[in-house]
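Only one chain comes next, encoded as C-alpha cells, the form predicted alone.
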Amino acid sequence: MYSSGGGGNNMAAAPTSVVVLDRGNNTTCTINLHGATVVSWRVNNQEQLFVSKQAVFDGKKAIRGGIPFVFPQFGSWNYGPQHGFARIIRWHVEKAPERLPSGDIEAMFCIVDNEVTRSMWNFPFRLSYRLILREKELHFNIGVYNVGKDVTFSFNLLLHTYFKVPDVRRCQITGLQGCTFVDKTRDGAIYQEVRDVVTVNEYTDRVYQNTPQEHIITNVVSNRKMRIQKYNFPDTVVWNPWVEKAREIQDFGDDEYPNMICVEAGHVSAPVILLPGNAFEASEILQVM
C-alpha cells in the first residue's frame, strides 16, 4: 500500500512518499503525504483529477493540482504561506489503507501542532482526514480539534479540488443560482449569480457564499457528470486562471487551463471559531455519475 519515490533512505523518499487506496477494477486513490494531497483518483482507470505537468514534488512547494488541503488560512496570509501550512507539511498515516466489509477502502491521515506550525499559528490543534474510496465515489471526512485548555482559535478550511476536464468551456456547474459571490478578479466586488448553470469562459476566481449541499459539473472526463455533496462547507470556490494568469504561474503550463476546473468546498467567507476542547467536522463526497 505504501510506495515512495527516491532512494533507499527516508530522506530521499520523504518529498514524494505516497499512500495508495486500491479498490480493484482499476479504481484507486493516491495521497501524497506532502500536504496529504490527493494526487490521483482513478475510476475504472480514468483519471478524474488534474495535476499540472509542471507540478513540483520537492516536499516544500504545494502540489499544483489534485486536492490540496487548505488550512488554517484561505488566500494570502500575513503569518505564513498562502492558503496556510497544511498543504505543505508532511502528514502522518493514522490508519493505513484497509478494506471495509463493503469492499470500500479506508485510510486516515493526521497532523498535530508542532514547532513549524506554532511559528506561524500558535495554537494547539489536531487535524484528521479520513478518505473512503468507493466504486464511483471518494469520501472525505475532516475533523479539526482544539486540544487547548483555554484558548479559542479561528480558521478557514477548504478542499482545493482540481477536476480534469476535456474542455472547461463546455462544463456547466449547477447549484449556484441566487447565491452571492465575491469576485476576486474584480477587487472583491460582490454580485449575485443569476445563471441557473455557471460556465467558465474567462479568468474566474469566485467565492460563492451559502451554497447548497450539492453541485453537479457536466462534461468532465468522458463527458460524464461529477456530483459534489458537502456538509459544513458553506462556500464554493470556482477558479480557472485562463490565458494570462496561467502564464504567471510557474508550476502550471501555459496551455493547461482548458483541461481543469477548480470547484472547491470550503468554509472561507467567515472563519470557524473553535472553543477549547471542541471539534469541528466537515465532509465532502465526489461521485462520478
Ligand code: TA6
Given for the second form:
Amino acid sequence: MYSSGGGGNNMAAAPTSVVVLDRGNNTTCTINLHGATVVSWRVNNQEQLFVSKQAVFDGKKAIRGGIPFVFPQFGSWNYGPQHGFARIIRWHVEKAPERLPSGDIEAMFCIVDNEVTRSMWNFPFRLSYRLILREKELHFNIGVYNVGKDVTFSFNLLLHTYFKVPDVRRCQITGLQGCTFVDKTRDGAIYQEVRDVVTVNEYTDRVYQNTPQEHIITNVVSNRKMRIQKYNFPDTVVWNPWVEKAREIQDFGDDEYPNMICVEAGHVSAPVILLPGNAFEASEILQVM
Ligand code: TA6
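So that was the form predicted alone. Now I'd like the form predicted in complex with 6-O-phosphono-beta-D-tagatofuranose (TA6), please.
Zooming out: every chain and molecule, the one shown earlier first.
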C-alpha cells in the first residue's frame, strides 16, 4: 500500500509521501519519496534504523537518519549540495509494492535528469532503486544508466545508512582490518586499520577503501548482529558525530549520538566512469542475525 502526494520530480513536493512495504508479522519498510529515503525498517516490530527526533520533513532538507541516497557526489560539492541531489529530490514510484511468490515484498523507485538536476550536473541519466523486504533482510539493487549518446559522466554512489543501536560504545564492526582509510577527523590523513574489530568511542568519520564484501556490526537492536553484504561498493564509511559535532548539527539531538552508527556502503574513493549507453549496478543486503 502507498500514499503519494502526486508525481513529479520537484523539490517542493508534499513531504508526507511515503511508500510502505508490509510483509506481515510486523515486518515493514517505509520509504519517503523525498530522496527515496528509507525512514524505517521494522523486523518483528523492532526498528533497525535511527532517525533523529530533530529530523526535518519539509521536502527540501535531507532527512537526518534512515538511509539517505548519496548521488552523484559524496561529500562537499562545488556545483550543488553536500552529498549530491538524489537525497533531496522527489523520486517516482516505478513499481508499487508487490508480494513476490517467495512471500517477499518488492518495490522500485527511480529518478531521471530534469531541469533541477541538469542545473547542477548537466548529464542525461536514469537512476533506479529496487528494494526487496524479506523476513529478516532488506535488499537494495541500484542501477545507474547513462542514457546519453555521446557524453561520458562520472559519479559517486553511497547508501548513508544510520543503524539504530542501544549504545554505540558496545558496537564492533568486522571486516576493516588491514584496510587503508581517510580520516576526516584528522584533516584527511591516511592510515591503515590494525584492529580486527573497529569500535567507536570518539568522533569518527572515516572512508575505508577497498573493503571486503561483508561486515558484521555487533550489539545493534536487541543486542543482535547486523550483517552487511555489498557488491560493487568498494568503500565503507564509518561515522558518528559524537559530542561536539552533534551539537553543531541542527537536525540532530545533542544526546542522540550514542544511539546511532553510520556504516555506509559506497563507491566514493574513486568515481565510477560511465560511457554513453552504459549501465552501472551495485547492491547491498542488510540482514538481522
Ligand atoms: O558519511 C559521513 C559524512 O560524510 C560525514 O562527513 C558527515 O558530514 C555526515 O556524512 C553527514 O553529512 P550531512 O551532509 O548529512 O550532514
